[in-house]
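To begin, one chain is listed below as structure tokens, in the form predicted alone.
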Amino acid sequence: MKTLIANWKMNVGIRESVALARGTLLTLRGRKLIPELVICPSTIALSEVRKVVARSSVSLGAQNVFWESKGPYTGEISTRMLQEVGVSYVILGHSERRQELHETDEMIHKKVLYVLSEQMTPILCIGESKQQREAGQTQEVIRAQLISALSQVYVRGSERVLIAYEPVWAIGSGEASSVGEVIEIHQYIRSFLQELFPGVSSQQLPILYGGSVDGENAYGFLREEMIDGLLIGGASIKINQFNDIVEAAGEVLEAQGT
């Protein structure tokens, strides 16, 4: 199975985001095979895009969440009230809240548990600056930040973790990693999960691809066994560029016999 996260950020309002819900369920119209598809509008158009994908195979994911069922914080949602319309995913520890609004490892590793108590599953990213991509530090950080983040996590029966490895320096750059970069660091992270969950399935804790996927690269990402699927983000509220990245996500799940 390939997996296709559509993550719209601040970028569309309801209406806007109504529409691509309808634009993109037209994306799977008459394929035969499709991928697990999972769509994260802004918070305040979850519920109305809930009505577009509620008889679909379409999941409806979160930008966030925060760590507590209820209280004084003003501004933040709960898994409750996002449960309450639907949400089944939530995307964490994005390098845009990593860095503009100050989110710690601390707060992470709080989401990611509070999320998979509520029987919610997490998309956690991950993924080095360009600094520390020149520094060759790439891998100790990758490293420091799945430690941090899923210190005390259990993943059992059907709970799944995803793990969204995006490189900050490729995101919204235009400058997609290569397919063999990304190919070596999936499998350093694979050997460390299996490291940090001895047992568990990779089916259960799935590696994608993040940071300036388009419909003319992503077909490159999803033909490799070691890339589970894509998170991606502005290519996602382009209905033509999405629509080329679920048909080459098609392509390779008829070519894999899946």
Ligand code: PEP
Second form
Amino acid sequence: MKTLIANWKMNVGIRESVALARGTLLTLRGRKLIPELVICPSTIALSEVRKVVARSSVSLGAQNVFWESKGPYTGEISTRMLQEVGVSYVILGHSERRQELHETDEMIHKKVLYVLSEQMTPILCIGESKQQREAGQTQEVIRAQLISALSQVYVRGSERVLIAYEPVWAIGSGEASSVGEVIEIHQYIRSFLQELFPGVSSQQLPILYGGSVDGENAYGFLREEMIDGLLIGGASIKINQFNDIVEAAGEVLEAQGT
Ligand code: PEP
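Right, and the form predicted together with the named molecule of this protein, after the form predicted alone?
Once more the chain from above appears, this time first in line as the rest of the complex follows.
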């Protein structure tokens, strides 16, 4: 299986989100094999987008959540509220939130625990900055982020935790990481996850890549067995680009006979 996560960020309002969701459904039409597809509109557009994707195979994700079910947390949103509008996935630890909103590892950890306890699926974003990469600290940074976010986490039954490896320097920069480098890091993450979660299958802990993926480079990532899918920002709101990415995923699935 290959998974595509479309992160629309704070880029489109309600009307545009509905149009984009309709366009996204059209990209799936007539395809024999389709990837697992999760679209993550802004919170305000979720309920309208839900109406569009309700009877499709597309799932809804949120871009953030709080770690309590209710209470005096002005401006925050709970898992229950998200579930009311059909959300089953939540992006957590995105570098934009780590940087712009000073979200700490501790906060991300609380959110991961909370989302899992509410039977939702976290999409945990990890990745090194340019300086960390240049200082040769990539593995160290990723390891620390995984340890912090996933401590006391148990992946039981059919639960899943999606890991999105997103080097910060590649996000929105137009400069995607090379496939070779991504494979190397994914191998590192995979072996570390096996240590953290012995006996849990890799299908329950898929590792995705994110960072300047577009219609042209998507196939190169998706054809690699080590790369379970992609988290796409900018190209997910350009319907032609996204169509090419979905098509690339379909080709890979067909070639794999899955
Ligand atoms: C992202 O939003 O996590 C992302 C990878 O964005 P982009 O595809 O625009 O680099």
